[in-house]
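Below sits a lone chain in structure tokens, taken as the form predicted in complex with its partner chain.
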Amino acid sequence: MTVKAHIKRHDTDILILGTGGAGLFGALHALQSAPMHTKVTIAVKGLIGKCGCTRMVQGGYNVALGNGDTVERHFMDTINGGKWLPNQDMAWRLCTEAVTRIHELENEIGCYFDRNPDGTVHQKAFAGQTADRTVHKGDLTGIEIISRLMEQVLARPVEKLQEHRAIGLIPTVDGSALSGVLFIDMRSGEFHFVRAKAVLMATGGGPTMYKYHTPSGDKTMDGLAMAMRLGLPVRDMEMVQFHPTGLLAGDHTRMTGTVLEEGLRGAGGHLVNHQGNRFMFDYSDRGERATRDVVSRGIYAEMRKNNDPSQVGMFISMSHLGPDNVRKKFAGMVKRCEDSGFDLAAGQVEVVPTAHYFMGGVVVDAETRTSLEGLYVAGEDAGGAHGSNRLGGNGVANSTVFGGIAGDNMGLDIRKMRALRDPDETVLQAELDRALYPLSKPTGNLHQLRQNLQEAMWDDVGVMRTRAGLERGLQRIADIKAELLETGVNGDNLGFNMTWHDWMNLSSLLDVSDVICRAALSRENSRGAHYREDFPEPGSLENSYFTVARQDGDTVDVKHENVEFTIVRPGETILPEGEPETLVGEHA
């Protein structure tokens, strides 16, 4: 079947991809900081604000606003947190900018965070924080955020293109800037090519090519795939956050995957095995109460010591605090649980390690300038501010803080861009032919293959590495990727068309799957998120170095790049002597 594609074309000045933490902020920054008549035009996948991660935060924001703790000591924790590994200037600038950001989310954009009986903000601690440093709106700061954000934003003249999935970024033809973003209108199922002076992207990542994962449905890292085509290095790409607690609840719905929150472990929470034991304090003293990572691992290797295929997960188990107490302070999560058919507060719910953040990401500057002029990269979807690890609390800082400053320099940049750029045509072309591409072959079972992808990057590119497992995992992902070349979708209403949506999905999957394995072949040793069972070791903080990948064509270039200790060195700390080294009791 050939389809005559026909591309709807148009013009801004700034474009934003996403409208998640990261791509509100961008637009609201944007209109401040750019000349009067600016025209600002946000594209998303779903609908505004209704779509994306930001909304699904719980835990909170992490921010250093005083009683004892300091911007210095929520860096070093960032620091440490992510081994080394994150780029020291954003990080402090992420730590910096939060005291503004918080204040701007309070004062201007009007959310309410809790707080304690006196009027002040209310502040709790994630594992990995030596300070009270989270501010919340109880266990659903996300919709506090994302609520308050998404109402200013459509209050304000900006350009709305909902239900617009960008499928391709578009450079000029030398190849040194960018033109604009090709976008499907989902609605309808036209392309539309939208010109712009400046470009945010802020797709937000989102590692859904596992089995189990928490991000919402929208993410398929498609950014990410986007800009790897485009040539742009991407780093940290072996960096795969999981949770330890996601719901299993079988293949058959998509609650599978979804989290229960920290909060259970931290209050008391226990973890046990299909004979009833605890298992944890064999992985660590801290037991249940480990960071993600130590618990991810624990959960994982009592999976694999259970040889009984009817019984996959693990089970968590709150009913010695007393089911009525839990029931009064886990409100939310309990009765979702109970939609799902489980009892928290009574019962025991089987529970999974579950992918949740990519630290990896495009390469940008602190600024979140990328090598191509005109494209901004913030949020999930940009590399560096984390390392090998994100602390609780850090993601929607970041998405929140560097959306802003992409705002406010794509504002000001702009002023120097006196033309659009026009766009090398043949790249166009083949974008577009891309995504025609699977309306021209017969149909198949996509959603298998979808699922072929989750269990084999679950089981080899998972929570615990090895050289075979990821050379394993490589050739599957390549299987896969050669199956669904030859998966063709139905084209005949191409309006709100799911399916060929789950198609280009799977697509950009897939090629960051590669990418992720490549990386994770390429380090061979265990920092924060990657272990590899091989090479246990952290090896030498000194060297400490990050991977950088490059795809040309076909072929992925991955190469070490040595961190920049630009503020502090392993074994140093920026915290004044005498400081103690946690200002968090051990909560009872």
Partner chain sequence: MPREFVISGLRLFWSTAIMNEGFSEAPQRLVEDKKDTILSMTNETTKMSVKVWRGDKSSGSYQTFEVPRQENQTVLDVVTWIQQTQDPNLSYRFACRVGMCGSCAMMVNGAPRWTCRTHVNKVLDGDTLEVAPLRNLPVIKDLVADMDPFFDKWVDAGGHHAPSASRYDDMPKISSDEPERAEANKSIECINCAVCYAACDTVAQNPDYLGPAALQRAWTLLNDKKVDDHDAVLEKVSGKGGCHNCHSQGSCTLYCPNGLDPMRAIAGLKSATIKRALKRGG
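For comparison with the form predicted in complex with its partner chain, please write out the form predicted on its own.
Next up is only this chain, free of partner chains and other molecules.
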């Protein structure tokens, strides 16, 4: 079957891909910094305010607002949590501008966060941090932030391309700059090319290539896959964060893998095994309040000790804190568990490490600029700010901080751009052909192929890794990719043809999974979220490096680059002499 397609074309000044915290903040700031009458367009795979990962944020937003906490302390926690791999200029920018951004969220965007009796903003404890600094709205913080951002954007003169899926970043003929982006209008199945002077890629991460994962299934790392096809360098691709406490509700429900938030452990929740014994102090002297990577490995190690296949995960227990207190403080979590048949307040809930966040991403500077003129990247698409491990509460701060920075810079940069850039028509046609490819193949079972990938990544490229497992994983990924290329979809009607989009989703996941695996093979030590059982030592902190992968056609090259300690070196601190190691009281 041969499918011919026409490409509709139109122009804008600033184009934003994604409507999570980074994309919406990017739009608002671009409108402020750009010249009058600048045309700003936002495009999203789903609906504005109804999709993306920011909306799913439960825990909160890290920001140093006093009571002994400082930006310097937040920065040192971020560097230590990232095991000295973060880009320090990005981490510093994150911690300093989070203070500005939280006031902007309240005073300009209209967010309302929980408060103490004296009227100050309430900040709760999160694991891996030396101060209670996580601002929140109960345990449904993301809904508050994204709802208010959505209201602000919808009230402004922004062109909105909803249910438009980005499928290709299209460069100029000489490859020196970005011309625009090719989309599929999911409602009609038509192709749509949009030229822009500046493009912000804020499509989010979403490591849904794992058996247990927190993001919704339509989050398939399309942005990173597009960037890699264009040959852009990506860093830290081995660094997949597993949230320790994903709800384990059975294969029959999509609730499995969704997060039971970090504040549960921060408030004093216990993790217990099938014998009812608390086990995390066997793995860290911080117990349940260790960083996410440590707690995930502790739970995974306990799971491997268990020989009963009917008992998969471990359990989180909150009842010792008082059921009524738990119901009041964590109403959203209690309701989530009740919906799945569990009593979080008075009983125990089975949990499993769940793929949650991707620390890796496109190489950018602290201003969100990439090596390609006209392309900016913010949020989970960008690598560097978190290093090898993200602190809980730093994710939505990262998105909103760098989304705003990107918007500011795009608005200023287009003042120097007089004309739109013409696309490389060869690349444009290649991306069109790539999208049409599955329409020419016989139909098959895409659902089974995606399950096969999830099993392969969980088994061989998961919480704990070995060379043999990673090599096996690479082969399994290659086999699934080969089978996908022989599997097609029915193209009789391309409007809301979700099987077609499932094919493209799986293709993106396979491309990113392959690079995760290759970067993990390249790193022969254990840092943060990346743990090699055959190389358990972290390596020299002074000689820390990060991986940089670059795709060229069907080949991927992985190199190492040294971390630049631009602000602080291992063994040093920027905290004043005499500062206490932590401001947090330990829980029993």
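Residue numbers count along the first chain shown, from 1. The term rigid core refers to the maximal set of C-alpha atoms that superpose within 1.5 Å between the two forms. This is a predicted model, so every value here is computed, not measured.
- Does superposing the core leave G269 with a CA shift of 2 Å or more between these two forms? True for G269: a C-alpha shift of 2 Å or more.
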